[in-house]
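The form predicted on its own is given below as one chain in structure tokens.
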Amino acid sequence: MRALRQVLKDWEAVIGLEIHTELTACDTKMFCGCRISHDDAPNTNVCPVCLGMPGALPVPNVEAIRCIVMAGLATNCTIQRRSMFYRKHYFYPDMAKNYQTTQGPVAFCMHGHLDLRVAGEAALERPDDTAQKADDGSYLARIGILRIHMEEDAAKMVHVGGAEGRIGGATESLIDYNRCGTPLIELVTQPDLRTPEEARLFMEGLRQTWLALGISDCSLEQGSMRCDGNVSLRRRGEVCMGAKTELKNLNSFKALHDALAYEICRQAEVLESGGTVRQETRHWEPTRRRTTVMRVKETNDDYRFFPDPDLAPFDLSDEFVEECRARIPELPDAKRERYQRQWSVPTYDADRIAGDPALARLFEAAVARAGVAAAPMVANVVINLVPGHERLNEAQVASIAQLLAQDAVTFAQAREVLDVVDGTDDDPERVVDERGMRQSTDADALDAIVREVLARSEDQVRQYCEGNRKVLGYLVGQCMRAAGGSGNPKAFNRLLSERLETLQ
């Protein structure tokens, strides 16, 4: 197959996503009082309602409704004051009652959007001018959201004997109904995505938003967040849509990107050879790095939708919507912009921290102790040193950031100090002083060492003057050795460069 970027020069990919997220913030299921848990023994959290027994009546979970309204407000959706639940029928054992309770054409949340900033190599995959371009080559793409609707999750199927736990080749299938009835929101995008990287960025951004709202743990590994991708191709410049295929249950950002990339190239190969792309559902096989046919795609008529007679239309009051709005915290985009504008945090660091609520809380608490001027260094510590030291408190993060900002320790020393204080209340500065690790930045004392090292390093000085800048590292090392490890390497580097430049 041709490479993706080559294919996208001739063909335009039209991509839409359906992202399913379990509302793990809720304690009970969508229409009954059964506890939500991924870890209990199979089929222990079930009742007549979630098993669909005759005569059992559902009662909507108000906390789940609150979560979906918050999700809609956070993604610029219009909150529909009146909507209703439908029955979606299909014959499959993961729903004991043979239908799923879901929402119809009008959902709680309609017609929203999220903006994507695409930069670097990924920006080259969209060769047209349909997105707002910036001077640095990045572009801003607005991705429309058709709706976010509420439904109940299905049971968990465990296929035994097949490859990678898939139904193909399995000798038997087991069913765990504990998950059945878990409140689930499904976000459906407009077909506005044009590259696999845009799709990956959209799902990453959405996950950050849901985490900030606290409505789900968004665990792709455990399946509380998963994605279906719809993709079709058309020649560049054409308006009509091509036949689409659906890629089911993509449970990682890499799987989403790679499955879409493969499918785009596969469809291009089919069309360029004179073939026809069939509308079908396909499965991504990560080990073989290919998609395979699962089934011919159903249409809405196959599901026989009709209003659920056991659930009255749902009316949301203005007071309820405003209560939900008041619960929304600062979202990742706003947090990222504040870090950059007010605290001068580099873009990459601001993006990493703003997208992780726990990291953001630690960062902001540490900045409150260290001071706003130290925020860039605190961000550096949080990104590069905190991982692997998960039991640090904000005082320790602030202390090590201040030591680094003062050039009192190197990053290697900072990591060593954090190994010592992790899980304790010890002050990193005290550990540095007790172990004699504090680096000297006294210019006069260090300059004397620099002059002594240069005097006995005529060979390296000559090489430097002839253009070999690599010997500077050797000279810094000699200065550190002469200082007994107590001199600051950055200060030595600066003093050496200044003296060597005078010898040119």
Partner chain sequence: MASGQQLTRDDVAGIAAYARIALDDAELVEMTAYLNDAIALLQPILEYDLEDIEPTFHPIGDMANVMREDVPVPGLSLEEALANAGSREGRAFRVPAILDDGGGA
Contents of the next structure:
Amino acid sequence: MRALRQVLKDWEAVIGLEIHTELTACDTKMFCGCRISHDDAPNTNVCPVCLGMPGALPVPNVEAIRCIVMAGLATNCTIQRRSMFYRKHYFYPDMAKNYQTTQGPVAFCMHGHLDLRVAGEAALERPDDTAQKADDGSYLARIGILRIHMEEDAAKMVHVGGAEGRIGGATESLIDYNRCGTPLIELVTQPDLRTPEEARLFMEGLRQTWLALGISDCSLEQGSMRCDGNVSLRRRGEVCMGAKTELKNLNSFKALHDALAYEICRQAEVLESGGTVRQETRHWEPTRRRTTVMRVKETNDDYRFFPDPDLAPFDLSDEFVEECRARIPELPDAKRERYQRQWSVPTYDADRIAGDPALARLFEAAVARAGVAAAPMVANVVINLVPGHERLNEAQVASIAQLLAQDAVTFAQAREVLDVVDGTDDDPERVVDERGMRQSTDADALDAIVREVLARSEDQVRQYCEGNRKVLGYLVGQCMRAAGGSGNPKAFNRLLSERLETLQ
Amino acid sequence: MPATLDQLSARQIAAGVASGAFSAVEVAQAALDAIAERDADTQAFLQVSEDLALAAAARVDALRAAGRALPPLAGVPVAFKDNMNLLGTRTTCASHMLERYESPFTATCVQRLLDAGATPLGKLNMDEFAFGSTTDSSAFHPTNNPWGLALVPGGSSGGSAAAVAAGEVTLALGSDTGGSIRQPASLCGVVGMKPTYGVVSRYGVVAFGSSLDQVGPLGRRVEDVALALNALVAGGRDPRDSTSQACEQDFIAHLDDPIEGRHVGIIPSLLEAPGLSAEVRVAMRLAAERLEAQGAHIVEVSLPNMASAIAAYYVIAPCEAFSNLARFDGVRYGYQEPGCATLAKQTSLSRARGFDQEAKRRQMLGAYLLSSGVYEQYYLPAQKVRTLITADYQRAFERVDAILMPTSPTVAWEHGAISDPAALYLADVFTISSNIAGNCAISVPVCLGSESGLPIGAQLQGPSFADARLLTFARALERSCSMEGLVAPGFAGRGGELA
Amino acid sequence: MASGQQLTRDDVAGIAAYARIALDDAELVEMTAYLNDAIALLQPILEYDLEDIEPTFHPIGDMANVMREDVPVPGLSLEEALANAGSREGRAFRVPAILDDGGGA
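Can you now output the form predicted in complex with its partner chain? The one shown was the form predicted on its own.
And the full complex, kicking off with our chain again.
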């Protein structure tokens, strides 16, 4: 098989994603008052409704509806005021009623989009002539969202007797209905994605958005956020879609990327050798790094959809929608923009912090204390020092950022100080002073040391002038020795460099 | 003091218990006694719940002993169609599929009667999963019409109608999807009402046609039915049933109001319908005359789309039935075929053995009608017909307060005499349109057929949520027909003595 | 299969397989006859002019937005949940080998 970038020069990959997210922020299931289960003992969060017992009836969870409306608003969808629940029939024991309650042609949210900014390595996958790339190779892609609809999750099954707990070869299956009925939103994209990196970025961006909204814990490992992909190839310039395969078991961002990459290359190989791609569902095997066939889709399943007679139709009021809108916090993209534009935070830092609600909260609170001018340093601290010191409060973050900005401590010293104060209410500044760690920022005193060291280091000065820049480190060390406890390596480095330049 | 329980109305029983004339336990024992005597002939019951009955009655007696006020149906013997969950009983829907199924909870409608102090005597026979109009399709045994044991009681709430008609219980609950309360009520000579859709909670009642099903009471007099309805709506709408509606009416308060000056509609073309027996035609004329004699104006109305109601019903009902019965796969409950190596085999065989013929037919029809390409041709048009029928009723009810028509085209027939499903389907013609439109309807015994000697009920239909007023008309008709409280001959006084 | 046409035995066998109802040959013949009779009864529906009519899916016209608060309500205990199970294994419901991967939730 040829490599991905080679393949994508000749073929256009048409990729779509279907992303299911459990609304773990809700307390109860979609259609009954059972608690949403978090690793509880099997079959202990169940009732006649979610077990599909005869005579049981569903009643929708209003908080789940609010969550999906928020999700739609945050992804630029139109909120359909009128929609209904439908029944989707298939016989499978993880669906307690042998039909899933879901939506029909009209979903709560329709026709949205998310914009991707693809940069760096990720941007290299896309052939240059297929996107408007900036000088640094980055580009923007608008990915259409066809719909987000409301449905209910299935039960968990454990297959016994087969290989790797897989269903193939199993002699029996055991069913736990705790998860059955959990509110699930399904987002279906338009097939606007063109590279595996774009798919990965879309998934990451969506996850950040859902996290910011607080509707789900979005754990791919635990399955509260699940992604299926579909991909087909066509020659550049063609409009028709090729046969597409569906990919399942994409339970990490890496799996999503790698499975799509593999599949694109596999399909290219098939087509280039004159074969046809079969419409089928394939399973990603991460250890063997390949996709294998799950089942061949010969005909489309006929799910016998019809509107659910047990559930009232929806006609959402403007008030309801506006209440949901009011609950939407500042989203990652907006934060990113604001951090960069207003606070001059570098792109990478802004990206990382904006996408993580907990970090963003800490960051913004610390900046409120430390002052906007210190924002870039606060960002630096949040990215590089907070991981490893999980219990810092915003006052401590603000304080250490200020100390760093003033050059009063080195990064290494800051780390030490935070080791001490993490989990306490102690003020970093007090620790610095107690331990006499404060570096001198007294320019004259530092300069005097620099001059004195240079005066007794003629050899090294000569080496520097001859081009050996490495002696600078030695000279900085000498200055630090002379300074005792109050040395400031950065300052020494700068002062030495300036003086040495004048001696050239 | 009357000799037997079956001579008392629900009001009289509750009053007697409240005054101490007899205890609830004594009433319960009388009812058990009557059932033991009479049910051998009617076979109305699938299960008699002696323990539950005596326990509930004892609780009522304890309330009285503690000097507390008694609820409105204190001590009144009731029984429930076996598609209604009641903790402590099996709920079988008269099917092998649920033969061993033990109710894990109690249906709201059942609970509300229990909360009103009623004594639960057990579960009543029905057509399997409510598919049918004879009760002969019960997987366990047929029920016999108390007016002639060789005759069907009607269906699908045949057990409910027979138990009431034979005086085994005072009240029964049935369910009506296409006439399944009203038709057996007519065939057995009792009162049976289908309230407006949404008035009575469906939570806990095994679903057949979700947009058509309604639970309703059967009794030997309109007042009993009205009291039951009061208990069923007490507590407001049911939050466990999305389709449940708030209903603040008091069904007793205006029961005896005069109907003078009110308008009752009749549809002459219906009385010319083929298959309508002469006896029924006579009974309808009698009913109209009696209403007129009380000052009502008889007005001709039309429901132009009524003829299409059968087709619409036989699209919507099977589709919803297939969907609602898909859950019966033997995994979580219900009949499980033993020794199957694969799930598909287990499911297919469990369903093949668990369901009898009519249940399989309805599901297959529904599965076909919902399939891609077919759905657009039948289901959507059927729901459009529903719109037309609903509009027909609305227009008619602008001119009249109630519509009078037959309940069943004939009196009761012999077990097995009508075996062609299509013929049985067509017999639903008078009752189906109220399920399609959702409005209220009641069957009231009018007279006995002059040839057959068998009871004939007239059907009154009212606008949605005007159930209380419909009962007023029913009471007016009942007053003039002298069949109030009638127990089928051959059953009155057999067992059930009150000390 | 187009409407207005008769269902063949194969058509009906397909429906039975989908609906998970095992039918032997005799039953298949009978069911095919029944279904074709039933469909004939429904023919009137195909002939109506329903051009400008909206479908009514729920009999109560103005019923809308029925929801409940996100508040837990006690459910069934493990024993109650499993009480009616045909086969169980420990705390789970048990089914024999599933040979396909289902419809796809």
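No experiment lies behind these values; they were computed from the predicted model shown. Residue numbers count along the first chain shown, from 1. If you superpose the two forms and keep the largest set of C-alpha atoms that fall within 1.5 Å, you have the rigid core.
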(request) Superpose on the rigid core, then tell me if the C-alpha of Val49 is displaced by 2 angstroms or more between the two forms. (result) no
(message) Relative to the superposed rigid core, does Asp136 relocate between the two forms - that is, does its Cα move 2 Å or more?
(response) yes
